[in-house]
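First comes one chain, alone, set out as structure tokens in the form predicted alone.
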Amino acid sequence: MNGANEVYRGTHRGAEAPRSATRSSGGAVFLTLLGKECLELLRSFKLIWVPIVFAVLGIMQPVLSYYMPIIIEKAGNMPEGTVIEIPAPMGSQVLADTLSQFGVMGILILALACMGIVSGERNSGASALVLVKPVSYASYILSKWLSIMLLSWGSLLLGYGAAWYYTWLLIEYVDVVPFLLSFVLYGLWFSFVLTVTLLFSTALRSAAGAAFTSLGAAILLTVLAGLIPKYMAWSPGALTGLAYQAATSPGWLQMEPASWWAVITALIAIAALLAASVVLLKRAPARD
């Protein structure tokens, strides 16, 4: 008996040892995948340009608000004496401004820079050489997601953040907090459009196609979440208006817990989209 027993506690450790090579060996490959990505981002130099122009894109907006009087009074053909006084803008006005700004440029500038991701290397073959064993097609997308993950929030910090910097400095201190909570919601809604962006690009051979395939959606569910807000606080396209609301005034949030929907159903479509990103790709690694 006693024998039987440590057959099979050696035959159970033998069974292990492959299991957990596996999982080591799966973790290394997605590293070295995601490594891999970043590696093209710096090459193609996205991880270089798009940083820099969130960051004029978030010192612009704090800068010609300080200093809009003054250009109205010296572009304008004003009669003489002609006195112009604009109050002061408040700080976490100038905020959701400069959250405006990433709305229209900075989802176009994402879309454009993460369009051919998947579909480039469908295109030229290069997809089905990297799906072999051990590469799964899992650990191929979420690297790619991962990826650009890094890119947009990276760039949104970064802009965002020279924005709240330069707000401090010419017109007034924002609180960490409601600078934080909109940062956060923002990049959930990148989060969203550059996955959605993803999946259109492993569905759709066009890299072009992809990217406005991916806007025409994003400006989809915005309108119809001002257009019908009542009806569509669960979207994630809410989340650019919550995102407003959280920059200045977070108690807001607070009071309209129903709006949190759009966190939990943006979480979801994410996950949603990953795995039909998946699909997709397992269908058809190359095109002909």
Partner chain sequence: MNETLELSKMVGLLVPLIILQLILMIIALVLCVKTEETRGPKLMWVLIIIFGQLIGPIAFFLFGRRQA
Second form
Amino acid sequence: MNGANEVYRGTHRGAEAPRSATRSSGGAVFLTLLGKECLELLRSFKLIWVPIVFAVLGIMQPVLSYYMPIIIEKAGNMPEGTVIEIPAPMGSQVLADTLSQFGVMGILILALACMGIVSGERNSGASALVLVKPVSYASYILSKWLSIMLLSWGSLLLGYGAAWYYTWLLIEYVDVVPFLLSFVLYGLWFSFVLTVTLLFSTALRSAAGAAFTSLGAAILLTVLAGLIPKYMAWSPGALTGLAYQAATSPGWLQMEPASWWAVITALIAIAALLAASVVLLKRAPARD
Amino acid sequence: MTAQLMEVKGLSKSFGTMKAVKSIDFSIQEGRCVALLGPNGAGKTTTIRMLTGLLAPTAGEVSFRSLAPGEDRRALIGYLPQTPAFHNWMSGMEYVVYAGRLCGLGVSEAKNRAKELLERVGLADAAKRKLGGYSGGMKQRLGLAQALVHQPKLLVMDEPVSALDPLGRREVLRLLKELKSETTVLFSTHVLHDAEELCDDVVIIRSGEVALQGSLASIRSQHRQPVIELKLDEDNTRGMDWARAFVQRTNSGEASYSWLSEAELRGNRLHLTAAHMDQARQALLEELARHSVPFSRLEVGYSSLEDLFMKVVGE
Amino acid sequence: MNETLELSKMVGLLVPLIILQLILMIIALVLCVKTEETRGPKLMWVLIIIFGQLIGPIAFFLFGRRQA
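For comparison with the form predicted alone, provide the form predicted together with the partner chain.
In what comes next, the whole complex appears, and the chain from above leads the way.
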């Protein structure tokens, strides 16, 4: 700001000058919003139960894989002497299976847990009270987005980490590189889908609508990437397949250029979805 | 001397083809208490939401004199909606601190302010309780506390007492009376009585347009008209027949009385708006005597604000 | 693969899983009892939480409580 502005302020708000001096920056406002979101996650117990569910899912997969031959043998009612040949599962395959489990149950739970994050406050009118204060629309959306990211990346890490540890205990050690690489790729996929949820939570009145639209989009993208890999390799939908490959290939996955594009388009799409959410919110900060 | 705080120019809002607000102009002087008065559906809430920035106007602008270029006008406004909604998992104290932090106050400053305000609105004892358990009146008072947390230049309220029970209503009105001496206040209401009790200026709106505006005192004196109310004996058909004929004669222009400007029959009461009080009294008494009209009461007085309000918004 | 299961190893592996599920169930039960209003009868939710395996508590967390 320039000097003229200061003078202008000085003449009209002279009495309040000390107060405006103590005003903190937009960064503090953003942190306040983020703090509120995290406190809400904690008080609604989401920050506790979602990670636990992921941990349970993550442990179950290697345990099931390990006991599967025995379970089949016991339950199979096979005639005496039948030799069941079930190849011992590869550790990396178990990790990939865990990811695909997260891809169904995990994303469903996260999308349902986050579906009302904007629409709930907008429908009740709670957002109106926040947005009449000098708060930027972008920081409102970003604080919500960041809290979703915290919850989803944290839960995924906990669940996938548990799966990795149990795989090591029960089956075999899987190298850290494929584990981390597949984790990051899958986390990016989660981020993309949940940012779609956030957008529709801003766009739609109904929270369920937001969850199912974003899950529908996720299914569509993965199916398309599976059906016509040649043409959809650049789309975020290819990320899940990429993550499975990363988990099962030893060492660093050799990523093709098209695969890199999947990562880049996902990042761009997330940024664009966030920008669209801000625009939508700005257009109608509250409903009656 | 009062300085202008806010000016509204040509403010309009259309929802599809429906014009909710049609080019409203008014201004608010610093330190005044202004009521936005009008019947339900007149466009009060829409106007208020545009003032607070919650709704983008179709046309027109809202400007604050004390606002530096580039500064957010929301920093100057404290807003209390008709039925404020909070995060039910927060406590009263937490919410006001949160509101203060959002307005840019530091941590300790926000805490001090919150404590002070909760005390002031009578929620000190409930400060630690979760908002989900607050009653309507408590929520309204908390809404007031959170709206005042950054010492706004203008306190904007949408129907602040309409949704409350009589007790909560009296409580909030008492607070508002105190507050209006400290800051500029704008509130909407459909109840004339509330406006009369609290405010200095009124802006009466009707179907999205300003019907009348000015200070309460000047409106009262400018629009004061002598009125005569004649209460007739309902069972007496002669009296009622005369009244009906009288009204009909006046309104059809068959007979024009120079002393009379309007006549209306409501039930068994004949309302006459007089042009000249003395003449009117004289002439009416003669008329009544001539037809030997049996009446039970004759009252002479001046039109109230209520009459004016009804007339302005009633059409 | 090892055909003969060591019982202690099996228990050691499954205990964390059971504990986690129990924690979920207990949190859900406490919330269910404490909350003023559930969507649908409270008793139904209690039964769902107890007998619904992993899905029961999840369903309660997601849909059982009236949105604040």
